[in-house]
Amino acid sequence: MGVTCVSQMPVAEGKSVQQTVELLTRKLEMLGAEKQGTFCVDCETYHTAASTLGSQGQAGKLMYVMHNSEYPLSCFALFENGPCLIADTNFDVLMVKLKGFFQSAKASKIETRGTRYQYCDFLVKVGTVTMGPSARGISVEVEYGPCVIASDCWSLLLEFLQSFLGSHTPGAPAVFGNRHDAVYGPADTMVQYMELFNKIRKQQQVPVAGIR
């Protein structure tokens, strides 16, 4: 695993998030990236119980329970404004166990899925963004094989992003800042992937319960 970027792509005017997400595709392949499968990222918000907070008016905590297609044996469990946990598989059952600890949010889940394609040393995924049936958005994931340190690869990361994003290329992800020359691992990707959703949720304004 290489250095990844995650971003979200505006909707194009006038058109609808598949045609938006066909229009970005297509740019890839005029570009000559090559498909190579699918991929899905997914996410569940878990709420702090109520239960468990006492009479002192605090304020509940949220968990973020995550999957990556490029991880199928991990799980990854990324606390509010803290660390994450990689786990195997088997948390989820662990996650049923703890609800007189942690309880899901109703109508929290969200992924992203679509296509992989690869080009020379990137790695390329374009997903529709979903709550429930509907389209709510569109991510873009960028990662660079052959390099593990941000701050030695950001520049061509951003040079290959604006080849097909144009004018909506992001800046460098938060997370780069914080891991400036530290060796990029699967965790900072998901903590994109926590911060995208949940920009996506506010954007569309979903209420969803136990989630602030």
Given for the second form:
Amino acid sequence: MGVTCVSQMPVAEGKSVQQTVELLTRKLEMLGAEKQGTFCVDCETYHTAASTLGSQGQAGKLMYVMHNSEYPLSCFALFENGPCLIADTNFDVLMVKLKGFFQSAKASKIETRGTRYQYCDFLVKVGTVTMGPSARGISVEVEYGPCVIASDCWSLLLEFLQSFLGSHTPGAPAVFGNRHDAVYGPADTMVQYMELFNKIRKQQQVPVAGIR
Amino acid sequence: MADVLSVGVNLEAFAQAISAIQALRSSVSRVFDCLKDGMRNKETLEGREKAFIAHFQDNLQSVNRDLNELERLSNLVGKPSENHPLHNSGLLSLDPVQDKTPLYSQLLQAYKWSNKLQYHAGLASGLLNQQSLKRSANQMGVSAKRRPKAQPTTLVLPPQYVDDVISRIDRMFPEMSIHLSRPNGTSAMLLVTLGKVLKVIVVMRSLFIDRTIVKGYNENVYTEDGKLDIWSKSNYQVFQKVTDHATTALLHYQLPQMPDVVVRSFMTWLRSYIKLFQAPCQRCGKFLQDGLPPTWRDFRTLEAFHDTCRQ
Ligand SMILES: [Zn+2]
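Having seen the form predicted on its own, can you show the form predicted together with its partner chain?
Starting with the chain above, the whole complex follows.
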């Protein structure tokens, strides 16, 4: 895999999530990108169970268990700012067994689904982020396959993002800064999705009407 | 009838010879008829045999007679002369029905055309030899034909020398690592890893570079049985483009007498791809054009350009 940038695209003024996604994908198709199937990234939140918390009153850490259709045989378990574990999909069964230590937060499941587009060596995934029944936002993932060092190709990636996101082009993802010369890996993408989902969760107070 | 005379055929004898052939054929078939019919009914067995033998003898004699006649005539017919410029094909001109079978004129046309082709091919070969793209020094001009087929000295360098040249280049460029292997006898194969940007498979023949394939840093360069995969191309368009340019570079850097300089120049040029994703185009100032970064590196200045932005 190559260097990947995950960002949120705000819903256009006076448009619905669906309409904004369509606008974006039409722009990509105009650019010459070709549809290549679909994708899905999901994330479930787990609390550290109350019974295991020490008497010092330390706050329970949140753990995120995620899947990515790009890696159908893997399961990702992440802590915020913490390590990322890449495991087989059997990990989901293990989590059920660990109920005494980690409890899944109610209605915490958040996911993004959409279409994959290929443009030259770029892979673009535009997805609708949903929590439960409602659409909460739009995710845009751009992967540049040939390059493995984030800092090497950020300028190039930025130029590409600008070509179809215009003024909504994001800044460099935080994970790019952490790992100066290291080879970019799938876990880095999952961390970006986790951060994006957390950001969107915080925006969830906005009533449905605000999303239109 | 001047044409006929020049062909040298005695027509009268020819006609006679044809009828002689016909006579011969019918006498031969009479022989077989007689054999087929066998002995006809006669009163006595003796009578039957006698009549059959007499009949058979008669038939054989007539075959003999006809054959002698044909032989005599065939001497009279004479041979078609061989001094016609197109040899036997010249006889096609005798065909009176030109409209239906224009073979002869077509033949002449084809002959002229092939003559011209040979002439032009000769000219082209002369010109191309002056600007040879072949990188070995052993084929200059026509005079080389006469020389005994000697291997050019640059092709028979000892492997130790090749190893030395390569390891010196390896030490010259810290961001470039070169791994040399000889999976197929004496010819070396190099796996060049340039930073964390790309990998290049270089197939050598002595110190000449025969082939290069550029792939991504994260792409597999080995086949299933663990050998260097020298045939499959990169999955990424950017490296396919760089592979094309590297092949062009092989033709550009040539100095048949100093192959080590050629390898060093090529590697120096290749090293400029360390900034493949970081260098904007020196002409248009952009990173991307049709989704590709500047994949061309100038042979002298090593500056980055898009394929379509270079002069
Ligand atoms: Zn350019």
